[in-house]
Amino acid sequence: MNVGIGLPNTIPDSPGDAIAEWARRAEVGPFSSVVALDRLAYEGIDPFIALAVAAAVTDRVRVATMIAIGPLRSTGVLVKQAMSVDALSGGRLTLGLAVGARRDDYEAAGVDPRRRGDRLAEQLVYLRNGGDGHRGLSARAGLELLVGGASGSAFARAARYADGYAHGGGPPRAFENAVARALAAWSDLGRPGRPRLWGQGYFALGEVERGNAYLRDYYSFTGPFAEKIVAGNLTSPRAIKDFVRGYEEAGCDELILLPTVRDIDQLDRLAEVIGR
């Protein structure tokens, strides 16, 4: 199993040079990918801009959205952003897409959330088929696509249009249950082989309260459920090692560990823990 690291692009008040520095350190560390989250109505840096910066200072690691909220953008804008990052990275982009869960993001984008599932499916068809309706907006053949989400529709979209499934986080048991549904959807469509399986978790080493405060704020829209997310924050080397082992045993291909504290020493501490 590969282990990637999240960029601090949605952590408020991150320094302007944080994205580049995290990407540089990840490039020479034990990480296989750098990943950006996506929120519109929340302080932070757009994921495609963050990944463009990361692509410019790296040569080895993959750059990925985990995930981008596709329906917030028109298909043309989404394809242009993704293909720009893919070109800047020399074909290292993994594009993870989902519908998202925040109503305020859709309000800020002026997009009707009631059609978000259909809109995402249309975008996936365009990306998968290459799209030839507008000059300069064709997706690269072979672009790695992931679909995230926990609904039956999300698993069906992953099986029909994507190369793999991106899980939204939680303990290894939750990942294992989601993988069973993803594999069943894949099999039901008669697709050969096996989907790529990506997972994620949050971590904070030595700065527990700061990390927990960020998660409470970021997930405040979930109400009391935010405390369950906070409880899953990995705050010790032992917790991280157990989490990594659990995901590996559950069949994860790429596990992304997302920082909840913006300080660059978080990356260095994590590198020491996973020791790869």
The other form holds:
Amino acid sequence: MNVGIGLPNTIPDSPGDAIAEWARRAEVGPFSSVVALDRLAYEGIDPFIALAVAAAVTDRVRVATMIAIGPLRSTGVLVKQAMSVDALSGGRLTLGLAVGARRDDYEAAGVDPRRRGDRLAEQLVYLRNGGDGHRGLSARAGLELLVGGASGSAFARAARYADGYAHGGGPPRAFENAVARALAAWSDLGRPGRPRLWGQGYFALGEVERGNAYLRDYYSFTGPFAEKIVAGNLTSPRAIKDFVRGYEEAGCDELILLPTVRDIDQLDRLAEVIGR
Amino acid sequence: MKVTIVGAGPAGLYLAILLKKIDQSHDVTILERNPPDATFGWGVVFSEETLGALKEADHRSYIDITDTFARWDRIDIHHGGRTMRSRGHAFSAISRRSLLAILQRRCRDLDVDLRFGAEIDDPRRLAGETDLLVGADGVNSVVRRMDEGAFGTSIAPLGCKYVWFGTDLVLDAFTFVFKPTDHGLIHVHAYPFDEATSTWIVECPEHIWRRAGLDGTNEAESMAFCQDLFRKELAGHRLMSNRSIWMDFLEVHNESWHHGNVVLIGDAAHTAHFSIGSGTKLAMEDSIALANAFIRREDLERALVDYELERQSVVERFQQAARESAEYFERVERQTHMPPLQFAFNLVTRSGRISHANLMLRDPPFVRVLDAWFSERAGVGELRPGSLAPPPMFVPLTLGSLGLGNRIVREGSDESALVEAARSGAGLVLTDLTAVSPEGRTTPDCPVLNDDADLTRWVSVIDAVHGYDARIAIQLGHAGRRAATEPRERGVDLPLRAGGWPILAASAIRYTPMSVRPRAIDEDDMARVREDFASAAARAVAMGADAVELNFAHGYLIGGFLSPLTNRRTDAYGGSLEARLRFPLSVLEAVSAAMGDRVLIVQMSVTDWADGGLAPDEAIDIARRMSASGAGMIHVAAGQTIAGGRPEYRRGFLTSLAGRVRAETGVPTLVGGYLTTPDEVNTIVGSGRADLCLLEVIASDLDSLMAEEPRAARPMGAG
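What would you give as the form predicted together with the partner chain, now that the form predicted alone is on the page?
Next comes the full complex, and the chain you just saw is listed first.
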């Protein structure tokens, strides 16, 4: 199992050079990928722009969205953004897509959320089928696509159109349960081989209250669920090690640890814990 | 901390006890609308596991509870004039009244302020006057109803109509009675709970309840009806009422179990159908988890989050099992024709919580006899006292001319995968979809069986499969509006970028918004497609295939005729079920005529998982018609009729659907649905939910380790 690290692109008040600095250190650390989150109606840096910066200062690590809310963008814009990052990174992009959970993101984008499932499916087919070269909107044939979400439709979408499944976070047991559903869908749709399975978890080493306060704010739209996410924040080396082991045993291919505090020493402390 | 608990049921009382034990200075008040000795219902059941938790949480009350317990380890199933027994199920039960008395006494000893006859008219005010307000006030919780929006409450009826009696017949086992009547099957769940009394729950689906006239009866009349109906089983004893009226079971679900300083426990937070006997157990376990959360956390919000995180996933698993169980009882009438031993095994394994392997540990003789019975029925061995037989997975199956060595089916997408599947020990290997004509191919490299030249590529595969003593079924189909797509390595239903071909469907509706629009098939096309199916089947037989499977599922051409979502025709082939069946049945009959004595399997989606689509009841009628027109087996599938359905993926997601098809039509079934273990196969086949299972083997490190071991180094007898 690979371990990747999140960029602080949705943590408010991150200094302008934070993305580049995190990416540079991740490149020399024990991390296989750097990952950006996507929220429109929330302070932060656009995931594709963040990944473009990360791509410019790295050569080795994969750059990934986990996930980008595809339907917030028109298909053309999404393809342009994603393929720009893919080109800037020399083909290192893994594009995770889902419908997202926030209504106000859709309002801010001026997009009707009722068609979001169909729109995402259209985007996935478009990307998978190489885009539209005549318009200069080609998608690279080998681009790695992941789909996230927890509904039966999301598992079907991942199996129908993507290379794998991006889980939304939770204890290893929850991941394992989702994996069984992802594999059931994969097999039901007659896909050969097995899906790539990506997991994620939040961490804060030291600075626990700052990290928790960020999660409370970031997830305030979920109401009481925000506190459950806070409770899952990994705040000790031991909790991180157990979590990593749990995910590895559950069959995870790539586990992304997402920061909740923007300070660069969070990355260094995590690198020490992972210590590979 | 000042804690106000609304409701003096087991959950509320137990929580009060545990909070006081953690910290005697907690100020705990319980408010209960009813008097102390008013209780509804009779006995409550606990498992061994729950007893362990109670023992650890409060030893004093544990001793009092277990002193008055009724214990048993047997399940008796009265059905068809016979009693089948299964042992090793350690249960215990106590009268609800005694349980409450013990807990009330313990509360008083610990200085809990117990207030009975307290009407709760303003829970919001209560919440404002206390540090923590606990809603332990049951299904109709007043505390929860103060803010169901914040809790995300949903409530839905589940299962049968039921009524909860007591009886002075003292049973010595958990007892199920299945009683046929002129109106339909009425059944009983009964168990002892003290030295003088048993719980006697009567249940039947609503339509039977109405036919029997029970909708118009009062308390006394319905008790008299039940007393008379179960006269023999009650053996002269009487039923007793305690506000025993017919009810619907309500399944309560809450997205969140707490909001601000208000928390829900027990039935106020969640209910699980009584047929798995877990209501009181789950409620008291909630109390333990909530009390413990206050040991770990001082902060109220964090403690409530910990409680919820610990309990919600556990409760969801029980609710899933309880739903399976409730649905089983709702339809049990349709499987009363099962052989008694299999009926019993099916009943015991209904919720998915007990499998063939679990029961092997609990009740070894039951499983030994079941296995021997199953073997004998399959024509292998003889059922005698002490007979030994392999588990159901390894019992041969004879289906017409098809003789299979075991119940395992494996799929192979190409020649080498098919041979490997046969080599791994599967009794039957099933090919991927093979098109009956080039236009019916899913992808450009999808095999086609429409030319005698195609035969040669198959013969060597078939010979190789036969060489491993396995049989092979060729899956034939026409992809319809799902034809002409990119190879599946990168995805499914991706329209071909280049080199596509015109495609056909029941109606001219695209499969996905990006798919090519199909042309609605006309009568000339139908005649040609029918002929393509028949000649492909004849070729399959000629080249030595042991069976043919017709893929009428997943929204392919023929499946598209069956579903009202994809068949919008206004001619003789669309509209009523009869019309939607017309073309599919004509294809089936044409194939059947071309097959000689070879077995024909039909794969069909028995639900579309979509509004307005095919649902299991109608699909079961279709399966019956398929059988009458020559299908010897139904391969049960679901979904994919449209790309936008709402599938329910999980392990074994097709098992109960397969069981319904088999029980209600009598047609043998083949089922997949992500089955990965021998135990699942033994349970499904042994319980008569299916005859064959499509197994997906997950390779293990141990496989490669052992495969590397030099053969000569293996000890004698090990291979």
